[in-house]
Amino acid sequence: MRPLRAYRLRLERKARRWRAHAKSFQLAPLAQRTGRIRPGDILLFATIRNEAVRLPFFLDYYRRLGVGHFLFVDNDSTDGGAGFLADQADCSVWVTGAGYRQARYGMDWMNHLLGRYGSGHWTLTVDADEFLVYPHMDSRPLAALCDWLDAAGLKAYGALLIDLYPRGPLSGAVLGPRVDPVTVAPYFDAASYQLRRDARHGNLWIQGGPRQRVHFADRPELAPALNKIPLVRWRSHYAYVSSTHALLPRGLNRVYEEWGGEKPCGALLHAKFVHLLGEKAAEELRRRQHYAGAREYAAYARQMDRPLWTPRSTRYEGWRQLHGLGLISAGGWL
């Protein structure tokens, strides 16, 4: 890299980090267990805003896998899901009534909460709604994946954002509190999927799925990025850039290709087409707190009604499907 180049992105890293360290003034505690806290523990974060029907099933997904410590904020929700979560042993969490698009949609919040809690740790920095998949999810937890990125020098573990949906409308797939997103919206697109290199921060750039095809039909290039590094092994001086999409410094983006073969990667089951979404898409277009005027939420309110299925579409069925689809790649972890 370029000198100039080097030093604009150092630049931009630090004031990422100063950025976080003035919006943490808007973060008050509700539930403040981060004393529990072990040296080995992974780590999630998330910020939640009226997502109480999800958290039962949220918690008990990442806590089969290994996580050891939650960290929310909860960005003024009105639905007692706040609550629910300071009832737990294993959540801290932090509210806020500060705006979500001022605070870059949240992420100055999960920076200052990583660089506090997360250095040294595992963590996994996900929505609600996304849930990791890895090869040998099911017989091996998170902790032996990381423990293999450590031993490799692996700092950092990307994923594929994976669009789940029903066969029939929204309205039909119903969750409840400890119901599995894909039991009522198993269907996603095996194929279709563009990526292109950022020049800047050096990850790879995915598009595709559903959203694009539908939604963003006549725009693709604006459809929603699919690409994340959702786990790291997190460092004081590290900060995500855009969402969970890119990282500094830089060499943490390169998470899929490396000299002599491929780096193991995995995927988010993103279950966010339920019965949930025409309500979340109306009170999103009233805050205008999401991206570009919460352009994805006017695209859904738009074709709400206009199925996702296709006689193309694939039903999810496993880690292994998705190992043989190429969405994910096991690397050099046998």
Given for the second form:
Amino acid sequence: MRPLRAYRLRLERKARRWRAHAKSFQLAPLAQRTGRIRPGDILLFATIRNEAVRLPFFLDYYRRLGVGHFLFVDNDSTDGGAGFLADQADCSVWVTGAGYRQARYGMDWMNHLLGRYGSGHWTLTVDADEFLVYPHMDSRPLAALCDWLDAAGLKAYGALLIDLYPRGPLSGAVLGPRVDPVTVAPYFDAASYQLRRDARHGNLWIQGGPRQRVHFADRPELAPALNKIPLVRWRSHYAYVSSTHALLPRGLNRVYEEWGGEKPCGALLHAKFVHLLGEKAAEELRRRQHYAGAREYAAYARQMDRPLWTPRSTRYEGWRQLHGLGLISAGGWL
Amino acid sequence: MAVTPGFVMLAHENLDRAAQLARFLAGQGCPVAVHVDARVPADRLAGMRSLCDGRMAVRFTRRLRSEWGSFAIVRATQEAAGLLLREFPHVSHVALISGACLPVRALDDLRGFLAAHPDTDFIESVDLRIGAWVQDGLSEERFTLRFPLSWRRHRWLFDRWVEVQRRLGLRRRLPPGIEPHLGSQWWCLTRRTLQAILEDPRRREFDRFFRWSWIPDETYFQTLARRHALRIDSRSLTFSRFDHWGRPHLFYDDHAELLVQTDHFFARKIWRGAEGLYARFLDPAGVAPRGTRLEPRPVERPFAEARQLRCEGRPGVLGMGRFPCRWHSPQQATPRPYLVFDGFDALLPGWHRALGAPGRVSHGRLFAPDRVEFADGAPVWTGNLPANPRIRDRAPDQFLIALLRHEDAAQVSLQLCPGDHPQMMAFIARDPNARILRLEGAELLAAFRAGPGPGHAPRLAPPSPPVTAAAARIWHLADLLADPAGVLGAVLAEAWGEAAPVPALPLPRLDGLADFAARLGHADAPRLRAAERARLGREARDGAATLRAVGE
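Switching forms now, from the form predicted on its own to the form predicted in complex with its partner chain, please provide the structure.
Next comes the full complex, and the chain you just saw is listed first.
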């Protein structure tokens, strides 16, 4: 890499760290239990907003995988989600009423907490509607994966965001507390993904899935990115660049094999398309706090009734199925 | 004499697991000498000692910095083995294990096995000149060069120093009387052999030599056992496998059956959190005795598969973990063979609908500029691949690869036509999985059939690119003009590899095509005119005024 470009990326990374520091003053601790974090714990970081319904199952899911401590930023929820989290013994919660967009869609807050508490830990940065799936997850906890990544010298673990959707209308996919989203929205697209490599940060850029197929059929280039790097052995100088799509330093984005083999990777099941979306889309359009003027939510609001399901949709069965389809890979993890 | 195996255990992490193993072995009447790496903090060692307290048969030895690849590991082993032999005179065999090992067969089986093979040393020991034991890295040079640097800490210097020695031809001479042998670090030696190695009058000389050799824990005992042993069985009693990078595979709860199946006495390396394995194999009642025979069954397949997945990947898989972009081939590889009709759609638009059959998927023009024609006109194909040209054109090569990877039908075909996505026409011509049946001159036919636009001269699409890696059979437009039904029959026979019934297709009349070509000044015009004349002559002879449909 040319020195000038390397230096520019360094400045970009420093700017992200500095922003994270500046925005950290927006966070007010509601329940701080970070003293309970033990060395070697796997930590989960998330920004939430009005997601109380989802939280109980979310916590259960990641506790079962072996997450040691949860660190949440609650952005102005009105549904009591923050209070629920503050009552959990393994959660730390900060609240803020500041702008989500101004905080780079929450990533400044995440970068701050990651740098402050995540250093030296394996950290998982996800949304409340994202569920990590990895090979062997039915018999091996997340710690087994992290230990193996350590032994293999890998610092980051990529995951494809797989949108789940129901067969019928969204209003029929009612997500109650402690309901596994896979049971109400079990379908996904197995094949329609396009990959390219981002020249600046070296990460993969993946688009496709039902959102592109239905909501962005006319302008597929605007479809949301599906490449994520949610699991990282964090160090204090790292920074997420845009959502969890890419990181700096740049080498962390090389979670894919360029020479033909397969590096280990997982998937994030994305349970966005459930009955909650209609309300959410209306609210986000009012707030205009999402990426590109909430263009994504505008598309949903316009086309809420268009079915995502087709006879060629695939019903989710588990990690083995995703592995067979080539959407995740054990990558030599026996 | 009763057989009592003793154990030398090397531990450098997860000491609670190491302690658990040591307690178990001592509880079974097998003394253990533990060497804990000097880099482990003292408080953690104290924790381990306290766990092992009260067990008379566990000893701790002087702690050394036993860095990977260094002689300190051999020194630590020597000291622990010496201690074991001195303090426990009833120990008849010494096995070297690590803190991350587990016994996967009953210890009574081991006793019986050793008793059934008296005076035998179980140590993998492969003659350097015969066996290719080393998977990746230095082999003979382990002995002939000097390695004073740590590979882990000074990798760059390490490599440069090896290079310098090679350039200058610096080579060491082996001490006389020893034959270099290599093998697994984990062995089980008889008291007699081990004592002979430790009390060899030339030990100082040997130690001095191995001190600067590379990874001596895989050469020192393996070489010296050859000097002293009565009988060597060149295999390890510990099951372990290494990945492509030489790192040991870890074993988890779901590997329990695999470990039992391998039929070794020990397995390495066990993941520290494998509660199920620890509970099962460290329970004296949990492992049923299976006698004194050792019948290892080959279990190479999962390891070979894991290696292949990591190093080569699955053809057609593109995703978060695999995006080949540095391979020396010019394009992404398709995962399976497929058939391409190139140009015939210009003659018979939409004829792919007549080509479908059980086990045979016939797509139309997948790469037409304005549409995607899946078989049966489907709006989406397997995996919800959409018939949306905008989405397809985001990455048309990946579109084709995804289509092929998720297709179960025995045969897949697609149509190309002049004017289709030029990048994909070239991609297919370069694809070794493609079998192309091409109508040369189809761009002329397409322009002729389209008819002249209002007030415009007809525009020819560029001809199909030359076929390179794909397999191809080519017919010329002139052949078609001379005998349309015959050519079409030949095309389909070639496509399905059998004389299949040719579907009834109304062939269009192509009168005037030769004139059309001549008006454009096309180089093939005379050839077309000759073919047209030949057909007209034959038709006149047959008395047939109209072209008959194929298959009638």
